[in-house]
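Next comes just one chain, in structure tokens: the form predicted alone.
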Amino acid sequence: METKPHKFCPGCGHGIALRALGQAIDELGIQDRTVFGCDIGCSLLAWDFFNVDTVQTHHGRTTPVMTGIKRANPDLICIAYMGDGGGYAIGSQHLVNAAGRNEKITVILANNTQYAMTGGQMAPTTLPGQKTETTPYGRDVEWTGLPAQGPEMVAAIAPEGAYVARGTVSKVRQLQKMYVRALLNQIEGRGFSFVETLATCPTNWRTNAEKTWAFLEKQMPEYFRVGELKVPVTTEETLKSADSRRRPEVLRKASRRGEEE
């Protein structure tokens, strides 16, 4: 699949995760059937990024534009694409819903932590401390509550089917794993599919890059637990079910994939 070079600030982990993100939708040949909706806010610099058909929706209104689309085509395999603000806070409500319904859509979020188009205000992912515009002091969780955990909430709310894990993009394979295994959740009709990314954003952390790095790799996952959070099939049952239109040749490639890592 055809990409360019992408918009995004120097440092930008929404780089990194669409790459992976574009490797994994080669990696199951589905080019050719992929809807790819994009969000207000950082995320919406991807709506010409891949060479598959895109939608740009309201903020916070993609996760059900993409249901709508996938419930009118469901031989589509629909991608919803946003940031914290998009998933959750003004389109929490449709996380929930969608995930409560099963919707046959997959989800990727990226979380850097706090708003970044507007200048890096605090989000609902905002760590304990954590300063930015809006909380020059550091969050204090007695005034604003704690960050969310989105995968833990979808988790608990999903029926069985569903999928839903968070990854890093200081972990780019075991990332696209997770992102072809949430696409394969959409593929076998099982249920909806969550994928949180942990991202950077030196512009508006003020970082350079080994403290963007550090806060990636070490602040970050000691209170966002990255991994799969629910699985609903194992891999091989999922090869059992593949059929010649799914490329189980590459299925059974990604899986010997998973198996060595």
Second form
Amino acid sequence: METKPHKFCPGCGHGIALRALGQAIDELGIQDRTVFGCDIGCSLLAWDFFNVDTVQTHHGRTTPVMTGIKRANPDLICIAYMGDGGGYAIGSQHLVNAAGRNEKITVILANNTQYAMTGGQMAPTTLPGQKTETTPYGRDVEWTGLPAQGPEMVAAIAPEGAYVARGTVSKVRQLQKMYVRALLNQIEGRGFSFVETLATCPTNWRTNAEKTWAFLEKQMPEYFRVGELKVPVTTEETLKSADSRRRPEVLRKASRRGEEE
Amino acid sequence: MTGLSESTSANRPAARAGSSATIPVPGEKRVFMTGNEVVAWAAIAARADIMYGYPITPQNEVMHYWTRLAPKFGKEFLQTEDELAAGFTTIGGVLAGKKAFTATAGPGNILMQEPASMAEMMRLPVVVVIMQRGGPSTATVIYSQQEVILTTFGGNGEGFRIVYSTSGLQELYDYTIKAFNTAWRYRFPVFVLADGYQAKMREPLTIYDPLARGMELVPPEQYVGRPGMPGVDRPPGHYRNTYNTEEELYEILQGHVQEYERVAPEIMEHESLETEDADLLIIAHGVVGRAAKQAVEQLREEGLKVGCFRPVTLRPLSAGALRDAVSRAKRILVVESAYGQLGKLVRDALCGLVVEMFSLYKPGVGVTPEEVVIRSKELIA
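The form predicted together with its partner chain, contrasted with the form predicted alone above:
In what comes next, the whole complex appears, and the chain from above leads the way.
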């Protein structure tokens, strides 16, 4: 699948996450029936990035727009792509209820611990003590609470059949695998799928390359544990049954199952 | 008591596969229904595919009737977490190429303005039925005409939407069907603006299959998920509402302005009664328009030269027809169950004309023909 050069800042995590997502779409062979929805915030810069049907929505509202499309046409594979502010603050009611209803959509949420496009304010995910434009002396958890743990929350409320994971742009192969599994879960109609993706923002973190990477690889995972939190049994079986070399073919076949019926 | 398993299985698509009923209303049928029921039947008759909704009084029974009818006709329903989600899922339904609608009221209408503004910017044919209740805030669940400004000009934009104000249940049926046609023909969001009285009262009316009457039903079109490989067989659909520069936005909005002004004359509708020689012209909309018409009939019987102008489209307003009617009258009387919301629209439309303007404003309560008669006599005497 062709893409354009990305419009994000140098060192931004979105480019890596989107590349992994694009490759996951290719691996599953679903480009022609994928609908990509992007939120407000830096994620909106991806509105014309992929050669797939794309809808840029309002802040926090990508989840209901994708839900509406999926409910009206279940053959489409709907991906809601958003930041931590969109998913955990202004759109949290949509995330909670879409997960609770086990909507057959995939939500990918980039967590870079703050509101990036608006200039680096505190987000629900800002780490304790972390300095942002609205916590210039560091996040005081007594006043602003503890960072949101999105996948843990989604895993707790989503019914059986949901796929929930947290990946990081520092482990791209693992991240892409999570995206494949999340999309496969939707393709096979099992339930909601959600992948939080730890991402970098050197512009607002005001970090050089070394410190950016250290924050992503060391500080963030101390609070946000990377790994799969909820995996439907059948997803495991589908993946195990596929020989590693034949895997794309098997997955593609699985992704077409709905159409053949 | 209905068995739980029975009632839930009826809601699943698999259970609907056998439903073959495609003609919702066989021919014409005289019925005695509430307005909310009428909306559900009209949406079925208009071949709406899916409703997204959130409970708020007085529109709840639109959902109640839709959820009973929908499985019989292979149609869908989703109850969302709030009116934001109801509006944005309706947008999703439209993007998928389905005739999608929602219904709300009062505080729900406030939340509905966010998705409505996205629909306005992206020219998405969503249909929203509003059953006005008292305001501001939670106020009453009963009735008002206080959502006129919100529905015509809500959102951070220019009000490029179409708003039909119905005066009774036959019109509610007719204009709900028409709303889907107008939306998909012109690609502006369309509101059917009724109220709690119309929602809850029962009236005799004729329901019908619009196709059997030879009416056209404008087909929906897919925005996403069209056949073919995007980038190979067809360009990908890239839809946005965010623009980078002032000039870029200005160009888009100029397109909206020109298109809205071009189609407005085709959309504008009004009703006038005894306006030709009226010294006093009563201006009212919705159910209050009915009270005004009754008052005019009574006053005419008494030999008083009173007429009535009722805008059906509050947006776009039939300003030309209104100015014609007003220019022949000495005085106008604006009557509404709000404190000058229709009054604002009327003043704006009449700018530059010299006429004495009077009002009978009763925010949040009904207006009887008798009250209109008394007020009219004060002004004629």
